[in-house]
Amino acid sequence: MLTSIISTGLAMGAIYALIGITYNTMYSTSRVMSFTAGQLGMLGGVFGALFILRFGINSVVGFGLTMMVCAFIGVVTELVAVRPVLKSIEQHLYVLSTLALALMISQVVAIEWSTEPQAFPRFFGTAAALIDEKFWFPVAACAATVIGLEVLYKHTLTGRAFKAVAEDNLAAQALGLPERNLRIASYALAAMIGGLAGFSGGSLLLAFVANGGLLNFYGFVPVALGGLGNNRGAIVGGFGLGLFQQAASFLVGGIFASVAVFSLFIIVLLIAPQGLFGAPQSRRV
């Protein structure tokens, strides 16, 4: 029982953490919470199953195509649901624009794919006890994403430009940085991270249109708990949420596990409205 809670909890926590990072990456360059993050996770599973199972494409190529499609959806999100709102005085309308796009994505997938959960292919073909890839693949994907982002932000000019735009948009523009192009690139990057969450967690979640709404909420919880814009907080919050959710499922089961998650969420926000790790300190660019 304990082994199952830990293995499944860590795997689900990694998926939630990746969706939380997706939220943060989109938010960092636009100050917009895009509610398409969960849909991107869902699309990672759906397109992975579509390319590899239905079309019979090699797993590695299918993974690459899935990432490309998700990146394209991320760019479309910026162009259609975010950029028009940024030009508006009522910028809080992003709640409606991104949510509307998320619902449109779900409806199209439901019509063209299926409303029932579909099988997802094994990427590595390991299915023995705790080394089953459905447990370690999401954790490995999360670790690779964290390392990749650290290298990007600290050791590349593009990453430093991302951080400059995130910390002070106007100052970054004054320095001549291509703010619009960087925002598009950040949405493409975020969409790939979201797609990776769904692809790596496909063996657990299956290719299922309902995963969009589920990941939208459970992926937002780590962001709220860890502090908006704080990827490290989202990682800690994601793994903590995954373990807590699985423990609650074993102890109380059913709908009461969701009630326990909601209760924990509310209690933490009442104690620390800015999240357990607070908001990152702003610096002059």
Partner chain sequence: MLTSVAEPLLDIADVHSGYGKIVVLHGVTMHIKPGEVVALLGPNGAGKSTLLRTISGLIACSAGSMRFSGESLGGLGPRGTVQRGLAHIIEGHRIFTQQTVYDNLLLAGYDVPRSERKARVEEALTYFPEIAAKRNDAGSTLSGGQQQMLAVAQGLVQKPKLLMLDEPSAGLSPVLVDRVLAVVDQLRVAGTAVLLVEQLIEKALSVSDRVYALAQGRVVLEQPANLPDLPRLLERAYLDQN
Contents of the next structure:
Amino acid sequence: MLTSIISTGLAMGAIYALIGITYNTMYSTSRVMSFTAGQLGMLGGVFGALFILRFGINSVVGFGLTMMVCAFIGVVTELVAVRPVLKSIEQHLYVLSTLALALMISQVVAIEWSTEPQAFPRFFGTAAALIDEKFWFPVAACAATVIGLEVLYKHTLTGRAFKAVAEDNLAAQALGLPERNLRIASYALAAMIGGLAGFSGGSLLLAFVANGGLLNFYGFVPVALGGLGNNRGAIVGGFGLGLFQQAASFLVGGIFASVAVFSLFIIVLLIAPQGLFGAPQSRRV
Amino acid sequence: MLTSVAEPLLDIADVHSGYGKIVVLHGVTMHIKPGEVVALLGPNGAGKSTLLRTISGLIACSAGSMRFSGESLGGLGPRGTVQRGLAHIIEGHRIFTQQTVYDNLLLAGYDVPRSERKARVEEALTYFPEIAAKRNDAGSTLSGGQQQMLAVAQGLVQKPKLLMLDEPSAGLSPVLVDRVLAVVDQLRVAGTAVLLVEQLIEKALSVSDRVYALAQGRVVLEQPANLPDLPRLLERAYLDQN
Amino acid sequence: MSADGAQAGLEPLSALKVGGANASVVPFLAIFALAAAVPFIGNDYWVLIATRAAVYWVLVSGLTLVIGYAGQLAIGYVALLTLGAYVTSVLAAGNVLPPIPVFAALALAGLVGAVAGVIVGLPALRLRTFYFAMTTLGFATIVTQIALAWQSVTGGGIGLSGPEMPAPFNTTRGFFFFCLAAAAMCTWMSSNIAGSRYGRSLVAIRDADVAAEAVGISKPGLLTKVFIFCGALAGIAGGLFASLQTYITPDAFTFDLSLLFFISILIGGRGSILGPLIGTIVLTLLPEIAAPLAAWSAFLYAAMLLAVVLLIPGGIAALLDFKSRAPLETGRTIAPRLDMLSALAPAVGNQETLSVRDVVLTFGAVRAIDGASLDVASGQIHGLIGPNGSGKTTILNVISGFYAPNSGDVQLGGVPLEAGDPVTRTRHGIARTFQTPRIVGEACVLDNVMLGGTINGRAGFFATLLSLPGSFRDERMFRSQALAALACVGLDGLADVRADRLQHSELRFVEIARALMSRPKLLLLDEPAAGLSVHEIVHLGQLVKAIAANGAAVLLVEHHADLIFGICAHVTVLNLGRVLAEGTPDQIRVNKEVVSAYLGG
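Could you output the structure for the form predicted together with the partner chain, given that the previous block was the form predicted on its own?
Shown next: the complete complex, the earlier chain at its head.
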């Protein structure tokens, strides 16, 4: 039982962490939390199944196509739902515009794809239950993402420019950094990370339209736990949430596991609004 | 240094701008010649920072014309102005505290060809040995004065024709102020024009060729910096503008 | 515009004021009369549709206060409807406890809804609205999961029967008229709140939260009351919905319903009751009259939401607000009437001196205020000048409670002021204006000024909800005082104009009028002359002098040397967070250090 809790918990945790990173990557360049984050997780699964199972495309090519479609949707998010409302960010119109876009995505999938869970392809053949790809693939994807981002942020000028825009948008603009292009790029990047979450978790979550709403919420919990924009916090929070959810599910049953998660979420918001790992924002004078 | 024959490097006329409904600049006209150091003075709220931000494209110019090296600056945006040789060091030494000194400088050279970028950074660092020694430290570990030097060095990486400095002395001890302003002198020698917004009048005048004073979004005075009676003229200009 | 506030306040329709404008009650009467006629002109199917619209409106009428007025984006409110439906059904069916009468079950559903509304709303009390949106979404997710999984109580996916209403409400028509009456009642209650100081405060929280705190509005306290009201209505609506459906399963409560509630309000227009009412009716009818589109209805709702947000953020209500498009008179002048000020004199008290002692405030390594002290006596204008970043506004923020100092004392008349608690300041008799005017742009000028008197209202939330006589008295008092305050600053001609149509300089005077509403003993002015014309600065100077002569202490942060030296009795010069010099204007003028620091900056 314990091994099942741990393997499922870690796999779910990796998916939540990846969605959390999706939120953070969009947030860092725009200060916008976008409701499309969870939908991208859902789309990773749906497009994976569409390209590979339904169209019979080679897995690697199918994966590449899935990433490209997700990146495109990320760019659309920025152009349609984020850029027009950035000027009046204090009015929080982005909550509505990104929600509207997320719902449109979800509705199109529900109508054109299916409202029922659909099978997702398997890539690595069958193995023993506990080292099944549905458990290790999300964790591997999460690790690869973390390493990739580390390389990007630490070792490329573009990555440094991302960090600069995230820290001080005005100063970055004054320095001549291409702030708008970087923002679009960050949305494309975030969308691919979200798509990867859904693709790698496809065997676990299936290609299911309802995953969008679930991932929107469960992917935001690690962000709230870890602090906005804090990827390390999102990873710790994501795995913590996955394990907590599975353990609660085992201890008190499925009904109350979700209540436990929701209660944890509210309690954390109330006692540590900056997240458990996020430093309180310092003020610039 | 005042060569009257030179075409103006920066030539702006009747510039209006502001934030939303609030108009801050009500028609500013000024020019800067190549290699000239110009001090921009004026009381708080006069619109000095707004003028700099308008010139560098951080905020939109709602009316008037702005030309730089014979080319219109209208609608260029900050990246375009940097690419054309106009560097703007905004107030408050806002460097990127989470990145190293070296990375901060590399970022300043974002549009500089890759082959040239490192050489530019090294060159900028020669102006400030005290931060060259901390090149691998995070920006957050620098003192306020060192952060200001780093901000100025970021401008130097861009090898601008015109460097706009917004209150480089704010929050710095007198020794450090002299240190930063000494660089302005070096730049003048190297032929770079400087537009300097400063609170410390005397220090500003000591490195400048010419002075503009703003009050309530308008130019109220334009004089050579070595005019003996300048402080009194400035006071009169602020108080009698009505 | 007559200054006779008492007469205006006696208008019989004032209870149905919407968003501050005297909206006529006629459209509401027309809608409800038309609805009441449905059973006589249509078949039972249309009666069911009308009943559904009425039930939705019971929920939306409360939710519009949360979303439209307070600007809190509750996107998952279907969860409270679900909760109310299951509570009513389970209690009335008696499959867990002995069955109880339907009306008692409905009341308990309201209670459960109120409690859930507060719990879900907790993050909204302190955090940005995105967290609240996410919390309501999360709540909607888990409520559905529980309804599916907790089979012994909810019947799981199979569901359970809705409650059966007692006679005479057990027929289609009877139930319809019951729901219609409930909807009318809810409209009346929500309108009462919307048109009162509570409604104005909610809008202030949405559009000018800092100003709201400065006039003494406690966001957590106010939002909690509204969440209770809105949650209770949602719970009751859930019970009625279950009865209407006769049989409920988790499938009946899809997120599409949340979207319908939400979009009705946004399309109708925030800060309006009528707009969302029309929105609810239209969106309920839409799938019925456009059946082929039914599958795509949720997509269309979402597309409409995006279009509204991007194109008409004000909704239909703003689109139909023709009054705000008529051009305003140009070349307006501000002509304060100083003789009117005596009506707004500070409450008689002892001579109360503001005393700031050795205040230190650091932000990280920066010492923004580094041991500054100053005193302002009542009846005196005290100028505070200094270069940028010298800590002037920061001191104002410490006095008005927006920052808590690391050390040092701030007292008014010997009473220490609570550190870092801006909401308490109005009670101490302190009012302020802001460097950038903090105004509710979508409300009229009069409403903005009335906001300044909020804490002087006597009628509580409940009394206002039911429009008890006290709430009328409050509104009359606010109105007449606000008109007087506007006359003092010379803007009474613009009382009915939307504030965002005013010029920047006029907004500065609106802020002063708002500050005068609380009859302050101490008035803090943060750069009131910035952006004013020379002529307006002269009027401002006369006004501030008259306010001080009226008995208030005035602390004036300003850059305009002529204004400072012209009207201040005493001037303090700050530099790098410390007092550089203090004295009379004549002493300061000749202080060499000051001349250099001040004129240089």
